[in-house]
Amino acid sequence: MRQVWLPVKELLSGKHEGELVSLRGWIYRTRSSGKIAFTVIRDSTGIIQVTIVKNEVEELESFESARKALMESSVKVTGILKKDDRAPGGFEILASIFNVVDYADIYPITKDQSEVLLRDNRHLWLRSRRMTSILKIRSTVTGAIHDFFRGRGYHEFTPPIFQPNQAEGGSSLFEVKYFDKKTYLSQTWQLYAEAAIFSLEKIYDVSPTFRAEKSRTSRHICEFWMAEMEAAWMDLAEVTEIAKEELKFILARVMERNTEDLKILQRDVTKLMPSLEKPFPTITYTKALEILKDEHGMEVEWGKDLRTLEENKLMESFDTPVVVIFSCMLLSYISVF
C-alpha cells in the first residue's frame, strides 16, 4: 500500500487527531534534552512540532538522527498526531519513525539578517516563513490577474521580450546584442498592444519588464513583472473602473487564500477591509492639490508630478485606493497597501 504523506496544513486542521500520520519536510527549529528531542518541521503549508522520545521510536538510530540533524535537514516522520496547546499550531506528532533523508550543514542565517547577508544567501532565505508567504501572495495575485481579465472576455496577448524600438524613454533601454544587430529588452508591450486591439479588441498581459533606471527606489527597479491591459472602444471612465474592479478582485482573492500569510507578515488586515466594502473614489488632479493644501498644508505647483510624499499625505484623507486623473489621461493609481 502506498504511503500517504500529509501536508502540515492538513495536520493542523485536527481531523487526523489520534491517527498514525506521515509527514515530509525540513527542520525549521530543533533542540534536544536527555532522552527527548524536539523538532519543528516545515513544509510549504506551515510548521508543526515533532517530539522524539528515545524509548518510543522503533529504532535507536531514529532518535540519534533527530538529535544530530541540523536546521534545514530534510526528513520523513511517522507518528501519532496529538493535540498540544503549547506546540505551534496546537498539535504535535509523537514520532515512532524519524528518518533523515539528508543532513544539512550549519545554516548561515541566524540573528544577523542584514540586507547584505540575506542577498548573499537568497537561495536559503527563500525558505524562511516570511519569504514563503510573500511568494504565496505573489502567486495568488498573478493568478487573480489572469482570472479577472479572462473572466471578462480579455485575451492574453504576449509581446516579444526583445524589441527593436523604444516605447517609454531611450535612456531607460537595456541594449542587447542580437547576433550581428542590436535590440532592446522590453520596456512595455504598449506598441504591440495598440496593434493587437484591432484584432482581439480586449487584451491583457503579465510579463517581465526591464528599465535601465539607476535610481534605487521601490518605483525604479531594473526588472519587474507588469500587468497591462488594452481595449478598443474604451474611454477614460471605463479604464478607471476596470482598474478599480481589478484591485478589488485581487484583494478579495488574497484575503480568501492568504490570511495566514498576511499574519506571518504582520500585516493589519483591518486596513484592507474598507477596500473590499467601499467604492474607490475618482478625483481630478486639481482636487488632489486642493486636498493636499486644505487638509495637509502642502503647496504643490499645478502641473508637477505627485511624489511619494504627496501621495502618502493624500492617502491619509482616504481609507481606500483613489484614482487621480489629469485632463484626459490617467495620472496615477494610489494604493493604501
Contents of the next structure:
Protein chains: 2
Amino acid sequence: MRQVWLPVKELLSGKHEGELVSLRGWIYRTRSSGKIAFTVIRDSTGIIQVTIVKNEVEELESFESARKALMESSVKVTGILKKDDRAPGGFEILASIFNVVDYADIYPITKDQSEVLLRDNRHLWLRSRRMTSILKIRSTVTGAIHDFFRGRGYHEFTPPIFQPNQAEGGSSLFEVKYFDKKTYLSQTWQLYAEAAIFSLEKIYDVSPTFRAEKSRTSRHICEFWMAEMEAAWMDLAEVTEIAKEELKFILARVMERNTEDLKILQRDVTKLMPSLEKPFPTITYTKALEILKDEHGMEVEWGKDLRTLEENKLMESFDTPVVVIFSCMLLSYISVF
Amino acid sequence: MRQVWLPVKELLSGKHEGELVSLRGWIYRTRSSGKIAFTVIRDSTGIIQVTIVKNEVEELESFESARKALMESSVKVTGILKKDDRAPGGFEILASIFNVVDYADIYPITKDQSEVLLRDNRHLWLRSRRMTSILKIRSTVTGAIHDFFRGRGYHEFTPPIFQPNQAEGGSSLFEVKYFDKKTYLSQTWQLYAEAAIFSLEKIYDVSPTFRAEKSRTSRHICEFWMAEMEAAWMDLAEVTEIAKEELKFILARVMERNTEDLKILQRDVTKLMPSLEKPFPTITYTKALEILKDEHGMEVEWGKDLRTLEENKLMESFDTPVVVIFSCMLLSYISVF
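Form predicted in complex with another copy of the chain, following the form predicted on its own:
The next block holds the full complex; its first chain is the one shown before.
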C-alpha cells in the first residue's frame, strides 16, 4: 500500500479530524521541555503544529529526534489530527511517529533580516513563507497570462533571445561573445513578433528580457520576464480592451487562488476587489496631464513620460486601474493599490 | 454594427454555406483571365478559394485590384460561401467585395527553397503553411507542458538566465559582459531548482537555455527552450511515471489540436496514435545494450552514451516510446517515429 502524505492545507481543511494522518515537511519552529516537544511543520501549502509526547510515540527515537532536530530539518510525521484552537490554523497532530529525514544545520536567518544577509542566503530565504507566497503568486500570474491568451485563440510565439540588432536603444544592450562574433540579448520580441503575426495572426509570449539599465528601481531591472502580445488586423481600441480584460483576468485569478498568500504578504485588497467589477476607463495622455494639474496641482510638460510619482497621484483620482493612451499607442496601464 | 470576420477554418466547416460572409487574410495563390480572377486566400487557420467575376462584384475596383494584387497582399473579402468540390477544402467564396488592404511586392520565395534563401527571407518564410504549422505545434507543446504540470499542483519557477556559475561544463558557457564584470547564460535551472523545491515542493519551467555547442545537429543547438521539473520527496519510479505521463499528455494534445498541421507536415502518426493507449516500458541502460547486441548486432561499450544511431535501432524493438534509466538517473526518453 502506498503511503498517503497529506499537504498541510488539506489537514487544516477539517475533513480529516480524528483520523490517523501522515505529513512530510520541514520544521518551521520548535521548542521542547522534558517530556513534550512542540514543532510547527511547514510544507508548500502552510504550517501546522505537531505535538510529540515522550510516552505517546511508538518509539523513543521519535521523541529524541523531535527534541534534537533544528529548524528546517526535513521530517515525516504520522499521528492523530485533533482540533486545537490554540494551534495555528486550528488543528494539531498528536504524533505517534516523528521521523527526521535529515537534520539541518543552524538556520542562519533569524532576527537579522538585512538585505545583505538575505541575499547571501537567498537559497534558504526562498523557504520563508513570504518568499514562498511571492513565488506562488508569480506562478499564478504567468499561468493566467498563458490561459488568458490561449483561451482567446492566441498562439505562443517565443522570440530568439540572441538578437543581432537593437530595438529599444543601444545603450541598454547586453553583449554576448558568440564564438568569434558577438550578439546581443533580447530587449523585446517586437521585430520578430511583427513578422510572425502574418503567419499566426494572434500571438503572445512570456519571455526573459534583458536591459542593461543603470538605475535600479522596481521598474528598472537588468533581467525580467515580459509578457507581450501582437495581432494582425487589430486597432488601438481592441488592444486597449484586451489589456483591460487581461489585467482583470490576472487579478481575479490571483484573488481566487492566492488568498492565503495575500494574507501572508499583508496585502490589503479591499480596494482592488470591487474594482474588478467595474469598467476600467481609458483616458488620453493629454487628459491625464489635465487631471494631474487640476486635481493634484502637478504641472507636467506635455511630451514627458509619466513617472511613478505622477502615476501614483493620477491613481488617486480613480478607483479602478486606468489605461492611458497616446495617439496610436497604448502608453501604459497603471494600477497602483 | 461590428463587422464579423470569419476564419478560414470556420468557413470550411460547412456551417455557413450559402451565407454572405467576410474574410481577411493574405493572397496565397492567384490567377486571372479577362473576366474572372481566382485567388486563394490564407489566414492562420487555412486556405480558401475566392472567385471574383468582373460583372458580379459591387465595384469594378474590386475586380481590378484582385487582378493586380500579388501573392501575400493583404485583403478583405465579402461574398457568398458556396460548396465547390474542385476548390481546396470544398468551398469557395463568390466575391461581391474584394478589397486590397496593402499590395505586396513580388514574393521572393518561389521554386528555389534553398536553405540560404529561406534563411535570408525567414521573416517571409514564416508565412508558409509549413512554418505556420510548425509554430502552431510548438505552441501546443509548450501549452501542454504548462497544463500538465499545473494540473498536477506544480508551480512554475523560472530560473535566472544570468548565472555566475557553470552547471553543465564550462566549455559550452556563453559569456556576457555585465557592466564591468562578466556573467554567463543559463545552461540549466538545476542549481536554482534544487533550492526552490524546499519552498514550493513541486516545480516546473519552460525556459530559454544556452549552450555554446560547436556541433550543429538537431540535438545540439546554442539556444533552445527547455522544459524541466523538480520535486521534493520524489524517487526515480515516480519521476519515470511523470515523464511517461507528460509525454503521453503532450502527444495526445498535439494529435487532438494539430491534426491539420500534421497533415500539412506530412507526418504519419499511424504508429504513434495507438501507442498512446499502451504503457510505455522502462528499461535499464544495461538492458538497452543487451537489446542492441542481441536484436541488432550493435556492440556498445558499457558506459558510453547512446547516440541517435543506437536510439533509432533500439526503437525498432518497441512499438511505444521507452524510458531508459541508469541507477538513480532517468537517462532519456526516446521516442523515434
